[in-house]
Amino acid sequence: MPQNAYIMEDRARGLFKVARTAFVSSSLLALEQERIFDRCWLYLGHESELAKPGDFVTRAIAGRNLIFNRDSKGVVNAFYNTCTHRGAFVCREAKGNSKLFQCFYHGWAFSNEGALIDQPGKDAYCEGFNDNGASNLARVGRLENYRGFYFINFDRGAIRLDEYLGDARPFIDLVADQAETGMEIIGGTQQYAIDANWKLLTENSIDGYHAATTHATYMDYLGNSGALARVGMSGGAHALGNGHAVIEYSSPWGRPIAQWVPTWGEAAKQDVADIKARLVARAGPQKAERMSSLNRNLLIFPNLIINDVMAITVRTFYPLSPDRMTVNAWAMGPREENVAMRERRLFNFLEFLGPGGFATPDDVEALEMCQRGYKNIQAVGWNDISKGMLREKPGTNDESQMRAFWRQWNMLMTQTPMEAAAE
């Protein structure tokens, strides 16, 4: 089986296996932040989330410390919470509408479009101090958005966003496209801890396998409802390049992107028939009916996941330590949707995807149980990731969308030309 530091491939006998010491090791951590958070594109936020001229919001990004803001020109910006004098953030506050930003340290102060504009003591200083621009807030290097998802990237000489996400693209356009007037952030952020790293929420978020085991209380509810006798859960794995992956299946809960379950009560069918209605006049019948009736758990690599379920979540999730992350979760909807189904799409999120919902507690465990299961590396040292490899169609339930994930993970970790096509 040829192997390297990490993974086991085996493709004729459909084997697949990756190191332990990947969960463990903080020399691998640091080479992590090298090599994968400092070269790839990582999910900031949402334009929804900048309504207006002077919003901003600020963000903890791979261990940076971030200002994503609506300038007075409506000009959206990524800049470094540092001072150019002596380092202090600039803004202290999680979100707001400024249009400066001031350092309580010694009182320098920025416009919101990242210039300096003021320094107490000014005379002090000498003539043409900031002509060069070097003292305004420091830019990230790239910032770029698809479909109002705003990512930046720390290397200067990264690919294209568009051409970094490639055929994960059509799949971000199924939630886009869900609403008539635009997309929106609900409410604020979601923000917990795990103490475990950071790829098995990766695994976990796309993973198909574990849920009749691991949700065994949220199915024993569904089948109790009479759910899973009306619409089962079936569907596929697709590999999208770069490291992208997705799973996409049928479900028996209800969509409020129109589809309707006995539980919403009959108030509900003519709310669900209008989005239906309408869904199939703006993107025609085929791609309406996808977009309501299937599910999508999608990946960008490396850590930004878009739950379009029985509701939509949008979740990244940095490393602190090898064996500790935190997450951060947004809900996301249509700007028009009206109260009624507002209230049930909020009601599904905090049901089962939010931190103390059916599904989030249990992941949580799951994962904490993996991480202290890695203390016997050395009598196991290896994961199992071959589930479905030699099936020309994967299933949701098998592991090809991870194998994807670890394939593209290797080929930055190790610099080799492994190849990370899809099976």
Contents of the next structure:
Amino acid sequence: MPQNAYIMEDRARGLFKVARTAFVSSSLLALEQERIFDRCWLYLGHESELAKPGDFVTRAIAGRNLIFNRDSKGVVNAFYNTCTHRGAFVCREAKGNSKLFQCFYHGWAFSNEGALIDQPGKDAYCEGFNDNGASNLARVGRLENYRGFYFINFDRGAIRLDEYLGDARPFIDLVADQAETGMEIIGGTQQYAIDANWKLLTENSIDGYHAATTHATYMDYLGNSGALARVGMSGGAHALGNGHAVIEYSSPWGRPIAQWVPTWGEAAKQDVADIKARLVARAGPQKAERMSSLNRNLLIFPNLIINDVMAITVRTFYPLSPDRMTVNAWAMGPREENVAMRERRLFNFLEFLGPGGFATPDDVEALEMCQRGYKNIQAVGWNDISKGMLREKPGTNDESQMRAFWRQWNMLMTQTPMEAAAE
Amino acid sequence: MTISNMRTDAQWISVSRFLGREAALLDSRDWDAWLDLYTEDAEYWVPAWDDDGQPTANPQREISLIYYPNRGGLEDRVFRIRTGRSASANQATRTCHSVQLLQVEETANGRVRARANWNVHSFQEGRTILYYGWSDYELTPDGDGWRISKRKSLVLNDIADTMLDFYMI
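After the form predicted on its own, can we look at the form predicted together with the partner chain?
Every component of the complex follows; first up is the chain already shown.
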């Protein structure tokens, strides 16, 4: 079978294998940092987290500590959280509002636009000490946003964000357009750690194949409680270029925008109908139908997941070592959402998602068991990701969306494109 | 000793005994008896942490780790364990609850509010997970003892290691 470093692919027979060394090797993790995390656009945060001038949050992204803020002029920035004097954090809080970031060590102070504005004992420094701005807070090479989703890139020479997102943009639109007044990150973060390689979560987040087995109890539970609409799970998978991919499918669970289920009660029917009617008026009947009745699990390469399912979750994750990652997950909803629907959204979110949910722990268990299974790598060295490879229209339960991820990953890691033919 | 002190001491002992019973039932995985400690309308809430280092304050408007407005949610969780089809719930987790009662305060209608600190070691598939935190209970008198009408548990670890379920806190 033709092999390109970490992938074996036989298009004629429809076989696709990934080397398990990709999940266990420390040297590959270092190479991923250099060739993927230091080169790709990475999600930093959402505009709704910086509602007012002065608002900031601090985030750890790909091993760096960053400040994501809106300055007093309203401009959004991404700074490295390190004093240009000796290096200490200039911002120790995770979230807040400030006109200035002051290092507590020697007292250097920076405006929220990053400019060095005060050094105690300034007369002891030479004339024009910071004329070239080298002692201002350092900015991350690139910061751009698409529909309120802010991304950074450590590579100044990277292609533009909108070009990078490419065909994934319309799928981000399908989330952003759900609100009349803008989408917002809902208060609270679910942070959890998983003893597994980060790419296992990338795969899992867009995997339609595992739902029936791994999440059997979730389905049983929904079925028993009457939380199901009379809709089956079916749909398709699409590679979106640059390693991005999506699965889009119908489902039997309730969707705040806008699929009613019996557990919500008769009273909610009107609420759902109103939301749907407003959506139709804004987006037109066809797009409104797609937005309300179809779920989308969207991967923005390499590690941003926007899953528009029974609720919307935005999730990123970074490796700590080949076999451990930390995950940050947020919930998102329309700013104008009414109290009752927000409550249903949050109930749906918690029911399925997060370390205390009915589904995420089963996913985590599966990922950790895979990682443990890789201890047997010397006997069994390859994963199989061939499902549906010869199908003209791959389904949600096939694996073409994961092959799209792996081809891009392999291309970046080996710096050689794979056979160009699209699947 | 005054009469009133004797009464509060008796209450302290009775609440302490009751919380001990909850811990023992969880450790011995006696789910039905455990569920029976809760009233049907018991609220069970485990807040999440927000970016600002504060726990979320409103389960209707913000994210939690677990939130149920009544006991039905806990019954669903027990159901899930019993199906044997949840990979994360069907392994035999061994747990050890250490619970320390800190405060008991009387509220209306004979109810009390109790604060307890806990740490729970769970042994699961070859490793030990430690969750620690405190819980605020609202206890409603029931015959000679109590039933739980509210339990809010703050898990002080801000990163959940792998998973978190009611028997691990």
